[in-house]
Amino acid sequence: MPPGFWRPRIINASGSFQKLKASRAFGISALVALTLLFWAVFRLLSPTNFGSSRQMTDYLQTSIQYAVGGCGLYFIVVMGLFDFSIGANIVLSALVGVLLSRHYGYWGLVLGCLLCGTLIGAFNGLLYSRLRIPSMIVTVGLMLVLESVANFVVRLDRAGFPGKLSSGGMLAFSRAPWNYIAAGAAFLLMFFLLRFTRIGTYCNAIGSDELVAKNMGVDVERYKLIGFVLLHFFVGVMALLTVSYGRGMLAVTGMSSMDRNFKPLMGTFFGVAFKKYGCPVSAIVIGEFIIIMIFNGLVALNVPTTINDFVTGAVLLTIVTLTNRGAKGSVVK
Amino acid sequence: NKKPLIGVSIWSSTDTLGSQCKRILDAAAKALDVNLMYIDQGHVSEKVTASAETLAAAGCDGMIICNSASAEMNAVINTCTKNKMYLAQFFRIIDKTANPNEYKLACQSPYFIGAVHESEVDNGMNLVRILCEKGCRKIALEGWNSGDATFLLRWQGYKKGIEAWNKANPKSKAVLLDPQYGGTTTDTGRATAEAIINANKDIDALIVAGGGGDTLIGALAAIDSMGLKGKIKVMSTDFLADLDQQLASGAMAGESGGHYADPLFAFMLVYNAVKGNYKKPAGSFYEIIFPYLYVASPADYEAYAKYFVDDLPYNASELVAMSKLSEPDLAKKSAALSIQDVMQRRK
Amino acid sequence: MEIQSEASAVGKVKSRKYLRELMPLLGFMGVIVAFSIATGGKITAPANLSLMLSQVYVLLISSMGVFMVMTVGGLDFSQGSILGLSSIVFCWVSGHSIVAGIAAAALAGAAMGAFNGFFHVRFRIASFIVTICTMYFFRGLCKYITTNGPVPAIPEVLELNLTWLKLLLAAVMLMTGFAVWRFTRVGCDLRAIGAGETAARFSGCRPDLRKFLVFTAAGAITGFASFINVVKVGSITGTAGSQLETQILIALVLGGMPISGGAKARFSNIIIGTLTYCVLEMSLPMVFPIPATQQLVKGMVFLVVVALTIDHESLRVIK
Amino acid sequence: MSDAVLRSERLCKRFGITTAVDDVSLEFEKGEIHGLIGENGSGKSTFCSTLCGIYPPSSGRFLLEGKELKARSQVEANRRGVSIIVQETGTLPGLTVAENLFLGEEDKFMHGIVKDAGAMDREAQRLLNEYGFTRIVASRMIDYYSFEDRKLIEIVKATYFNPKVLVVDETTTALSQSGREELFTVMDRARSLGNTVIFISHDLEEVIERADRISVLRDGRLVATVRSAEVGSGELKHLMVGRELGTHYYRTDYGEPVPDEVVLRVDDLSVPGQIQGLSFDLRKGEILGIGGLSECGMHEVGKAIFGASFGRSGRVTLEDGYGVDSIPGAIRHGVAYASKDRDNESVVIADSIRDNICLPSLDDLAAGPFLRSGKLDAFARRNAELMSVKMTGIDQYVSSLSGGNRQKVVLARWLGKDSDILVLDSPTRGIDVKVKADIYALMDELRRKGKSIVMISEELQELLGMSDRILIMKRGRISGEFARSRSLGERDLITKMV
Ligand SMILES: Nc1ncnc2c1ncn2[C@@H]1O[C@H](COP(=O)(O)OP(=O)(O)OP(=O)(O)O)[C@@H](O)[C@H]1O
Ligand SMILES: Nc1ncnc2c1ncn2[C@@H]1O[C@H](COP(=O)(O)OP(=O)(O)OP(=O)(O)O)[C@@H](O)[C@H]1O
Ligand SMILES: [Mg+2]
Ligand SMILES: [Mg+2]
């Protein structure tokens, strides 16, 4: 990621108006609003069949694998760095999970996620700060290489049907309670890591300016090492409920896999755009749910799909220009 | 008398259809002591076109090839017409009426050998017809990606199927929704499903058009979790390693598949044509049709798993043979093939 | 005695600078020299250097647009999707007349590459967070445009797939780029802008015009590369073009441009990366007979390459 | 001697071929204002940087209390009692105030591995309050907080524990006149605790009024420690470099006649905050001062006659009739402009001194739309030349020159342009004696050229040696306007800057 990529912008706080705008209150409020004015907007044109409160919870149950994705990819894009390989580690980790739970049940399928994903995330961390690679660089070559591991780890699969989850049992995760229960912890633990451990302060502030920080002793390396692990923690959890939700993954190659990284990133943009209210969390989670909604919505007016990329495209793109606009003058690259 | 060397360009080698072709592939290989080379091309066309030049640099006899849009054959065939590369299609052929001009390549192309397809128009209509049939009255579509060329022919398939029904049941007429695509992983599956099921509660059928068999095990997973199992019937054209379960519990209808073999006989085509067994017919190419196997019932199912699943439909005699064939005999062979066939030799 | 030393270590900073910028072609070198052994020549085999060079053009001919973003410090996501719609274009326009469609396809690409410019200078948002979305909005209209089936082009158009034409083209396209970079005052302009922005401001180069400038123009390149991805493919599905970004960003980086752009970024980088990329494109599958194999040995040579090229000098906060 | 808290031994520090720091042993008192004074590049900023852990010496070691000191971070030398106020920012946006006090000190608010995040806004509130600095509200982000309020928090962080020995590095040019005076006074107070402080300015007069001892530093070497009672500023200038300065440090010259011939009109600048209905002339040949206190606008009115200035209004007008509008434009029309942030806005610091030289005039070297570039090779090496800047070479980057190297690149670049107005805000910022010499001397003979201009500063001596005219401001307006003369007094000046 080029230098300054998120490099927060001077507020100017005169009026009480100013106070408002920046208090957590308002963030909040303004992404309430946003839901419901996209479930209005669906809602009027299509009366009947989108946003009952079953739906709802069913798109909300869609969306929050992507939100924990989105928190895990948080930590690293506040400091300026990126992963391309989350992709490809939800595919590995979910198939090295699938392959556990054959022989040691639930507790090889959550164990075989977290810990896979949190191993790789520690790989990535230190071949990033050993290599001295960019982050952008070193983890489209580890994408590479971890797709075509997967590959590997499916092969070792010896049941009927590789990497798809036993019909019979291992779905608790696929469905409420459990699923809303794995995801909440982790948005807890996320707003814990943020607001009551030093993680949070770190990650700011390596992110507003490495080298200052360093010289205040931040130990970056360390706190950048903690970054990948901790992105790769979450996406473990994404992986195990990715996993469940669709019972099976797929090995793929060919840099497929990548397409799986934007979903949550674009929780990860709700999340840094909002950031500056004090609520990254509510904002991922929130930010997932109503790209999840829009889908639906446009289901549900038998648009088809295909247009859903524009949809989705237009609405970010939207977002983005209203929340995160740089002050003139100021250098953006 | 170097081992002949084919090259594969396959859209994955490793989901669960494009897996299991490569075992049968690998098997004949192996039987007739050739090299195989695959790419996985992801159907994207760039790499579609692609994956011919690079089986061609690297010296490839022939290839076999199963593309995304038909117009990519114009320069796949020039590629292996001036490398002296025997090619054959699989999973497709090029349509005379849609796209001539390649259609005219084709048949000129002295490298052209051929294609093995199924009649995917067909199939379409008979899942439509086993659908209505079986009662459903307004049926949804998941497909994979738009725009493909097997897609677009299934989903001809149904439209036809639903106006032939509704042409002999005026009073009991039957609805295709539109298509959604649910891309071909279970998560997006069943996003998808659910969306569909969500903005529809009054259907009663839910198509899944293949995409290798994972988008269904997604659509599965939504109807499951939505409590309607046994109420959309799911129709599909890719079989489950599991479907024996899932006809079991009613979550599938029915479906038609098990055309893994298809590959195989374009193979047969190519090493036919490298050995200078087959000569092209002029001004045309072979065209093999593949039969769909239909699987209803839990039993039918059971017997499949047992000659196609756990084990290969042709063994490595049977392979050899096979690559002795007459052209029209291959022809034959491969409209032969259904559980029954393979029971019988198995005897 | 001590001037003396001084000089030799002047000398020696000097000859490792040099040994730096060398450092991506040697790679290139390794990479051709250890596939030609492996693949008992067939790379290197002059029947086949039509065939080698064949998935080159559109690679090399949309990388020079995101070398120009990349040198102003910024990142281009969305060219895939760009090129697959200005594709579309292309196959519409070109029945009436191909030159026109050359020209229309040019222009769309030029409009979508404004879009991502304008966003960016006008609203400063990060250009990867833009092009990530626009990767989105493009692709979902190409989608939406092909939902019913392939767009075909003319048929006169695929007689175009000629080698020589196609070399042509890449070269002319290769060589005014060439001509721009180096010997107008763009070149200098953007290696500033890449450098420090404020101060190209105040040295009077225009920051926000150049940039929007050159994310147009990188539109407008890869719509003219379009034609030749028609040319080749025929007809435009709903994945056209997918994933040219990832392959651009890492042949560039193969070719040693820094990803953080700046007064290091060389126009070689353009074509030893390219070459590089298709060359392990081409030669993979030869040596490994697996997708899967092909691939981690793909992804290691990657990181091996650019662990041994990269310019660490220059980076003083890794990103 | 037995009073010494801080003690280096044959302090060395390499940098690859150069040595910045040469065999100094130097001792500091306890309870005293310890000065350190040399020219740039004499290895002031790199002594202290060593003695606070952000580089490892090459030899020597330092001695804290008989202790030997050997910190490998700031953090580290910060619990061992030394800490360092930079001149660059030393404060983090994005976070708040507390989070920015204590950052890398949060060991105090943990309980295991949780956070008292309350507790630590508490306490860093109590210190702001302490220190008199009510107004800064602990809790808020940074981002809310001007430049300078920053470097209070930073003066906070750098002493609120007390440390042993406090570095101040060239902090002072940093701050406006009230700004300074915090500083000092926490200075003094921490030297009445019985603590040491060292003290690097360029400022000679700050420095003999503020510290009790002076070490001077020259090319990395001790030259002398001196009682401050007992030197005035110009001994300590030829200790700085080593020889008598010439007479000629400012210009002489009095009641010279400016032509009339105005070359360039403000009318009614103004920029939102910032500067506000600004209306002057600049005559040919004329060096007109502008003074004020570091933000009274003065720095503002540079960018909007340049053209750089977001939502100006006004007029800026040249005199064919030209409006200035936009950079290209100023460059066009002869204007050049030398800012006060040197490293982000005149040079491009990651780029080549010959880019940087050919930047501003490469429409001029072009033949057509085409550059030659062995053209601009003798373009760049020739200003660079008449400059003398020191370099390896014209490829050499800039971020590898020294601070009055980089300035004499800016003023290369203008003067390849042959701008005929220039616009120089504090031309002579952190620069030693000798290089601010030459770069007087180049003023002057611009002016005897017939060249015009402009010279913000906030060094009142500068400005009364060198202008023609002075024009002070305060609070975004003209609050004065001096013409030349011998008579004219710093305090002349003050009393409408305050
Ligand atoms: N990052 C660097 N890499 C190599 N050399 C450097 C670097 N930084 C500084 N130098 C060397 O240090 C010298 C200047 O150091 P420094 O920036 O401390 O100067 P200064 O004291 O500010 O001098 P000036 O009077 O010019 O302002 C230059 O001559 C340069 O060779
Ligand atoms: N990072 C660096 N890399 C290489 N050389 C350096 C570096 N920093 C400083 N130097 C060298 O150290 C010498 C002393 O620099 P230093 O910054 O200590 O000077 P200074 O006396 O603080 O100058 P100033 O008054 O401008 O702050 C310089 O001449 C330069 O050669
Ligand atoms: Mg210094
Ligand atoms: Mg300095």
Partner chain sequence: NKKPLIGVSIWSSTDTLGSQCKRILDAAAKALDVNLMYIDQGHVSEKVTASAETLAAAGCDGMIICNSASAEMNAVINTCTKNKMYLAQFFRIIDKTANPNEYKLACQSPYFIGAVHESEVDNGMNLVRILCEKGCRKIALEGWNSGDATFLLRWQGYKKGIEAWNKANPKSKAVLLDPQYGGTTTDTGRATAEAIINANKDIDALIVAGGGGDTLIGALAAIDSMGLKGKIKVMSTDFLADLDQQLASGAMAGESGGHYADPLFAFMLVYNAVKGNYKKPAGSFYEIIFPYLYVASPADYEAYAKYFVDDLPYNASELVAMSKLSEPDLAKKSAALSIQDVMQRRK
Contents of the next structure:
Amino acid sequence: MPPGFWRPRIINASGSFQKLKASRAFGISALVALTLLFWAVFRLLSPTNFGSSRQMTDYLQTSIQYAVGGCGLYFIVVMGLFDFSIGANIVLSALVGVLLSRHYGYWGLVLGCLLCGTLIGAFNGLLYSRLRIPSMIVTVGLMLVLESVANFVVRLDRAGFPGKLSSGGMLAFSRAPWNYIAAGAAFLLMFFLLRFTRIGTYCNAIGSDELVAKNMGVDVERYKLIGFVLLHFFVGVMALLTVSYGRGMLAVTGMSSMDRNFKPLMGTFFGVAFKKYGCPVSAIVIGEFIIIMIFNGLVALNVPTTINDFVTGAVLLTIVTLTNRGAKGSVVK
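Next, report the structure of the form predicted alone; the form predicted in complex with its partner chain has already been given.
Shown below: the chain alone.
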């Protein structure tokens, strides 16, 4: 045989493997494998308190709420922005939806949540573009404002239990199939925007290099505004699912709404990490399910809350680090 007879085949095999590692199928397979791994670990450690079909359904119904918010956050996080006011918007939009549902039924609940969320997003985006200061600073101030407005709205509710969906007929979005329909519609909308419109392309371009995107003719300020509007539209959907699942919403003060920011953000981290595989939507949905599964698995093991948060955060950082390692010599933003 001539020298080097096997070399082309080896090179082709290596090239095929590299192509497979960069494919959407590989990314989704990795996420599914992680899901099965964590399920198996917690199932073995706590067979009586974790992993039954009923419990997994409950975890899924909880995770899709956060996944909807994670989808919205993706549009601004990928551009290097952040919004601390989404928790306050969830509270305010939910309370507006409950208040309007007293008079207009489901139309009031749905439109109240969605329109309130979207309008707040437009206001946040305009304020950010006009003030020209970091988005985190702007949205921390807006969080305090929205919490105050939420407390005013709850005082307008003259029902016996302000902020509560007292009518059992208003809880369709708390269970299947309507909660899955609402969340699925949000996921499909994100997929469409990222895959078939300029919004996804320009958001990624702005995040990669804002100056280059601007020099190429992208209206950066306009697409940042669009990012905030889309974020808070998805937050409106999340508010609808959250208030339905919890059968009501309490107004809070003193930045207490900030706690609602972080679980959606965890899903967004998965989306950004798996963006290179072309499956950010799937990564957010499955990632949120993994986070909720880890949290509930640790609860089943009677792990204290502080340790639970530590382990959940450490696992998230490990997964994101392993799946989002840059090439040697690359610049980390």
